[in-house]
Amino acid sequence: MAYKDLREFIALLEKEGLLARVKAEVDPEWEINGVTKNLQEAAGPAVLFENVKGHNVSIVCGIIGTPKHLALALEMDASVSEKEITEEWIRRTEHPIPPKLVKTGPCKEKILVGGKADLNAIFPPVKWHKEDRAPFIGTLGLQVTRDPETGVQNTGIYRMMVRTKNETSLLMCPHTHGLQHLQRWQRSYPGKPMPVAVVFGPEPCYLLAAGARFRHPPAEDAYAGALRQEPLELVKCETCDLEVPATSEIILEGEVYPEELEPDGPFGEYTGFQGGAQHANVFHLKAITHRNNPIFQGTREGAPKGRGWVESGLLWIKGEEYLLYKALKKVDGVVDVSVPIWSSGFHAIVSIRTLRRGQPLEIMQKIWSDPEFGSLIKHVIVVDEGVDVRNPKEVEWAIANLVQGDRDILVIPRCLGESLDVSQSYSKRDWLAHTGIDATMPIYEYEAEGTEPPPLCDDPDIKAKVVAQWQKYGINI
C-alpha cells in the first residue's frame, strides 16, 4: 500500500532509524542551517524540528535525503542498488496511473481566505544559508499551474522568497513547464494575473515526481500514481480551479502577473554557490489551506559535501538520471546511464556496447538535442560497457587510459546554457560550450593497422571462485 501522507512516511523513516527528532529549541535563523549541513556531510538521518524558536510548526528536512530514503519513497527495500531503482522508476513511469478527484481531505481541516492568510503565521522564518537575502519559504514547495492551451497541469519546484505576509518571490527558469505556462497565460489573457498553488509536505512519490522532468501529458499527478503504485487523491483549491493533493501539510493559493518582476535572492544554489540577486515573479497569496499542527518541508540547497548527498539533488538530478536513461534505452548498445548528484546535473556518463563507428559521437547529439534536459548537461562522457557509470573512480581511469585529447573531445560551442553555471561570467551565462569525451576503447583504430587492444587483466573467474570459498582464507574485508 502506498503512503497516504507524509507522517506515515515519516513514522516508516524513523522505524527504519533513517529519521531524527530534535526536541531542543532551535533558532531558524541559523541552527537549521548548520544542523541540515552537517547531516548532509555525513549521509545522517532526515530530521524532524520539533520545538522552532520563535514558532510552533514543525520543520522536516532531509525526507529524500540518500539513496535509501529514495528507495524507501519508492517502497523498495533499503538495501537496493542507485541501477535497481533506476529501472523500477522507468517500469512504474511506463504507466502513469490519473489521479482520483476527492471532495475535501487533511489539507483543508484549516482553510485561511484573504486578510486571514498570513505567510509569517505558518512559515518559521529560516535563513538557509548564511548569505541567503530573507528566508525562503519555497525550497522544497511545489507549484502548481495549468497549461491554458491544453488544459493539462504541471507541478514544479521553484524558490520562493518571502517578501510580505502575503507575498513571496517565484523564479521560473526558462526550460521549467511553470514559466512555459506564464508566457501562454500571458498570450490568452493579457493584463490578468495566472493561478498557481503551492503544495507543501505532501506524500513522498508527488514529491519525487515533480523534482524530475516529465512530458505532458499526463501531469505529475499521474506519474506520481505510478510511483506509488495506485491513484493520487487530489482536491479542487478554494479560490480557483488547480487541483492538489489531499494529503498535503499545507497550500498556498494565489496568482501571479506574467509581467510583475522584484528582486529575488542571492540564495544558496545546488550548484554550492551563491546565486545572486536576480529579477523573479511575483506570487500574490489569496489563501492558505492546512492540517491541523503542519509540518513545513524544506531543504537546505548546497554541493554534496563528505561522504553525503543533497536531498534537492536526488529529487531533481536523479529525475533527470532516469528521464535520460528511459531515452537512451531505447537506443542499441546503450547499457547505463548516470548523471552524478555531485555534478549538479551538468555531467552525463553513459555505457555502451560499441556496435558501429561513430556510436559514441550518435549518443552526445542525441542527449544534446533533446528539448527536456539537452541545455542542462554540460558535458557527456561515452565509456565501454564493462566501466561502472556509478564508480567516478573506473570513470576517470577510462578517461586517463583511452582518450586522446585530438581525436575524443567533441566541443560544440554557443549553446543554450545554465544560468547558475558559474564557470560563465554573469554576461555570458546565457550560453555554454557542449563538450563530448569518448572514453571507449578505439577498436576500431586497431582494426585498421590490422591489430587487436590489449585485453582485460580483471580475471572475473577466478575472483568469482575466491568469493566463492572467502571463509577458508580467515579474511574480514
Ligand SMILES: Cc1cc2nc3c(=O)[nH]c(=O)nc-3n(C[C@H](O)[C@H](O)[C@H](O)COP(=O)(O)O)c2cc1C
Given for the second form:
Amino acid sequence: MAYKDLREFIALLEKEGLLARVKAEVDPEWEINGVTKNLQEAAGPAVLFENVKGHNVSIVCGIIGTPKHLALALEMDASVSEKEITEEWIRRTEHPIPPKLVKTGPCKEKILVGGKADLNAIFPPVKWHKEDRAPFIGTLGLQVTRDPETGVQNTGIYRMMVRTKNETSLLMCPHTHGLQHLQRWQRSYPGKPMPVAVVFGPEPCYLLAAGARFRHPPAEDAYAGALRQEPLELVKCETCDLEVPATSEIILEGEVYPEELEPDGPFGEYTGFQGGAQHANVFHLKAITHRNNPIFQGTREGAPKGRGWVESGLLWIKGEEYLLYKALKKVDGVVDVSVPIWSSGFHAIVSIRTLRRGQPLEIMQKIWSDPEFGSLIKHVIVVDEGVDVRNPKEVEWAIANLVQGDRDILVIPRCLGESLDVSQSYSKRDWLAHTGIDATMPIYEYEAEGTEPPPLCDDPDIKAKVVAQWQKYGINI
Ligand SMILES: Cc1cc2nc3c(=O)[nH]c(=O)nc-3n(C[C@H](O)[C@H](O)[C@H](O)COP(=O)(O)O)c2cc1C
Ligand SMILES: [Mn+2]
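Would you generate the structure of this protein in the form predicted in complex with the named molecule, following the form predicted alone above?
After this comes the whole thing, all chains and molecules, with the earlier chain placed first.
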C-alpha cells in the first residue's frame, strides 16, 4: 500500500533506523545547515528537528537522503541496487496512473486567506548556507502551474527566497516547464498574473515526480501515481483552479506576473559552489492552507562529499539519469548508463557491448543531440560492458588503461552552455565544449595489425567457486 502522507513515510524511516529526531534546540540561522551537511557527508539518516529556536514548526530534511531512502520511498527493499531502482522507475513510469479529485483533505485543516496568510508564522527562517541572501523557504517547495494552452498541470521544484511576509522570489530556469507555462501565459493573458500553488511535504512519490523530468501530458501527479502504484488524491485550491495533493503538510496559493523580476540569491548550489545573485520572478501569496501542526520540509543543497549523498542530487540528477537510460536502452549494444550525482549531473557514463566500429562516437552524438538532456551533459564516457558505470574506481581504471588522448578524446566546441558551470568565467558560460572519452578497448586497432588485446586476468569462474565455499576458509570479510 502506498504511503498516505509524509508522516507515514517518516514513521517507516524511523522504524528502519533511517530517521533521527532531534529534540535539542537548533538555531535556524546556522545549526540546521551544519547538522544536515554533516549527515550528508556521513550518508546518515533523515532528520526531524522538533525544537527550532523561536519557532513551533518542525523541520524534516533528508527523507530521500540516500539510495536506501529512495528505495523505501518506492516501497522497494532498502538493499536493492541503484540499477534495480532505475529499472523499476522506468517500468512503473511507462504506465501513468491518473489522480483522483476529492472534496477535501488534511491540507485544509487550517485555511488562511488574504491578510491572515503570513509566511513568517509558518516557515522557520532557515539559512541553508551561510552566505545565502535570505532564508529560502522553497528548497523542496513544489510548484504547480497549468499550461494555459493544453490545460495540463505541471509540478517542478524551483527555489523560493523570502522577501516579505507575503512575497518570495521564484527562480525558474529556461528548460523548466514552469517557465514555459509562464511564457505561454504572458502571450495568452498579457498583463495578468498566473496562478501558482506550492506544495510542501506531500507523500514521497509526488516529491520524486516533481524533481524528475517527464514529457507531458499527463501531469507529474499521474507519474507520481505510477511511482506509488495507486492514484494520488488531489484537492482544489481555495483561490484558483489548481489541484494539489490532499495530504500535503502546507500549500501556498498565489500568483506570478511574468514581467516582474527582482534580485534573488546568492544561494549555495548543487555544484557545491555558491551561485551568485541574479534576477527571478516574484511569488505573491494569496492564501495558505495547512495541516494541524504542519511539518516544514526543506533540504541543504550542495555537492556530495565524504561518503555522502545529497537529497537534491538524488531527486533531480537521478531524474536525468532515468531519462537518459530510457532513451539509450533502445540503442543496440548499450548495457548500462549512469549520471553520477557527484558529477553535478555533468557526466554520463555508458557501458556498451561492442557490436561495430565507431559505436562510442555514435552514442556521444545521440546524447548531445537530445533536446531534453543534451545540453546538461558536458562529458560522455563510454566503457566496455564489464565495467560498472556506478563504480568510480572501475570507470577510472578504464580511462587510465584504455585511453590515448589523441585518438579517444573528442571535443565539440561552441555548444549551448550552463550558467552554473564554474569551469569558465562568467562571460564565457554561454558556450560549452562537449567532451567525449572513448574508454573502451580499441579492438579494431588490434584487429588491423592481426593481433588481439590481452585478456583480463580476473578469473571470475575461479573466484565464484571459492566464494561458494567461503565458510571453509574461516575468514570474515
Ligand atoms: C532541491 C531542488 C532544487 C531545485 N531548484 C531549482 C530552481 O531553483 N530552479 C530551477 O529551474 N530548477 C530547480 N531544480 C530542478 C528542477 O526541479 C527539475 O529540473 C525539474 O525536473 C523541473 O520540473 P519540470 O521539468 O516539470 O519543469 C531543483 C531541483 C531540486 C531537486
Ligand atoms: Mn514537468
